[in-house]
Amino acid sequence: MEKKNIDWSNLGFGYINTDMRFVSNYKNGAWDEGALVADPMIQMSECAGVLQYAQTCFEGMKAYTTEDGRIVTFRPDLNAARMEDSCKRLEMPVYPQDKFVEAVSKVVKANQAYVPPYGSGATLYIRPYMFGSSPVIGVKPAEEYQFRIFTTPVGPYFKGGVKPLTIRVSDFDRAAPNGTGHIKAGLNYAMSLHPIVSAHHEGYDENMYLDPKTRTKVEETGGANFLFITKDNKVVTPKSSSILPSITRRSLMIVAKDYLGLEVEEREVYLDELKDFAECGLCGTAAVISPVGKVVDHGKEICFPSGMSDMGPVTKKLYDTLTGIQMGRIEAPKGWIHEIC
């Protein structure tokens, strides 16, 4: 197929609208089949669940051109699972997990003209999102739900090339002890938007969320998990019942095991321990990793020995095999890789 005359080198990382997008309603108990459509608008109650109580969860994934010229999408299966989690959680009807994989195919594929060619540094954005449709005007879950995926293309979340970033520790708490954090709710992300902007205002990058119940140990930012490199090359990451458990994260940590031959842990990691770090990183869909040269610690400053110049060694090594991985320059584990056409 042909692709849309589009810059794809200068695209940027917000919306485009594509062709088709896949709508399935629930209703009576029930998913209907679902169907491909060209109307990007939705109409619904003034009263919806979705308006009145943020009854919401989403995902977020990328379809890829390899270097053969298959398009593919990444571990689709987690992100359906990840949602199943999340629709329990907020009482949300569950979308069944292989009929979340077929229809990321059936979108992607009807918008196979918007992914972008090998090497240019652009991918399509996937958003899988589901929401209570129904009126309610009562606090409880809405009768009716809809799950919508759209797709848009974008370009590299870096332009220009990967910086350190410069985060705060901040004094806001992303989620409660036993909240939503481990959820891809959409309140959790709303709750987010002052803190960042706050830190954005302030000069930072982004926050550090500490855990809410000591404030001693680290959880993740806003949208995205820590990955820590210790002196000795040891990939560490924190472990949290609040934390959103990344694709990303966990696919990066088997990549330092299986193909670095690197020493990996998931534990709680203290804020202390921070100065003692070689490395460290923020890890999610959209960068796959963003260092992060300097934390901010209510002026106390802590700096990483890999400086704010470029990308560690170790994190480096870590984003080549993944993102090789995911345009197929290198072979992927059994069930990474999910090709469309």
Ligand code: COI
Contents of the next structure:
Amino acid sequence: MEKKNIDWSNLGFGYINTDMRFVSNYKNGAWDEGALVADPMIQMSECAGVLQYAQTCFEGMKAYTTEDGRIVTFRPDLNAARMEDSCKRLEMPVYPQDKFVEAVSKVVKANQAYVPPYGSGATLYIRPYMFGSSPVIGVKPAEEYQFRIFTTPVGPYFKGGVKPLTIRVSDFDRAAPNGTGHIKAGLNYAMSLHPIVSAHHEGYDENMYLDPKTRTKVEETGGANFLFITKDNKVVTPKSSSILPSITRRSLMIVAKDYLGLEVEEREVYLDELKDFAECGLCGTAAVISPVGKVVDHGKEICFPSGMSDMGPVTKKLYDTLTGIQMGRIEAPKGWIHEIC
Ligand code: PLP
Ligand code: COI
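Given the form predicted alone above, what does the protein look like in the form predicted in complex with the ligand?
Following is the full complex, with the preceding chain placed first.
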């Protein structure tokens, strides 16, 4: 199979139309078989649930070319399970988990020519999503839904690649105390647009959101969880019921413990203890692990000892081991790598 003529190494994190997408419709209480289609456009009612009341959720995953030339995905079963949680919270029908994983494989296989080659630094981003497509005008769930998956080749999420980021403590909240922060609802991202535009405008790479109830504890950014490394090399990640349970973060905690022999801890992390950590990073499918060099809290700078030029040493080990597993250089725990072709 011949690859597309794309400058893989210079890709940013953007949308490029690929050949095929997967589409399945839910009507009269059941999902149809679903099919791969070429048309990237969607036509629906002006009164569709997604357009009026934001009834939509999504997932984010990647396909990788391994060192020995296979195309694989990373723990797709966890994306399927998380999408089920999102659908239930938003009163949407669940797309069966086994069919989700099957559909991901189909769409990646159909777009093989867009899967970036091994060593290019790029990957194929996979975006499963679902939305209410039938008309609703009273506030209630739609009766019809569409589940779709498209793919797009991507480079690093943050422009500087692995250059440490500067982030600020946001005055806005990302999620309500008993809201939807723990699921991947489109509405969480809509509300983060104003804070991210203003953060960029003021020269910051991202926002650090605090817990919405007390505003004293670290939650996450708009699109990634936090990892902190203590001065004695313990890996600490914030525990909260209003952050998205990142698959990357859950995997990294296992990698830290089982591959690197590090102590790991998921616990509440207070803003005023940030100054005591040695390293900080953001983790997620898009972010992979992006180092944070500095957090600015209303003019007060918290600078991590790892500095502003390189990834900290423990963050780097975590990054190398995780990407090594994803690219087939390091043996993966059983069930983590799903081979497509
Ligand atoms: N937190 C938020 C708000 C996200 O949007 C994402 C991206 O999916 C993550 C964390 C990271 O999750 P994952 O590692 O499953 O991609
Ligand atoms: C992902 O990492 O897959 C996400 O969905 C985050 C998004 C901000 C790109």
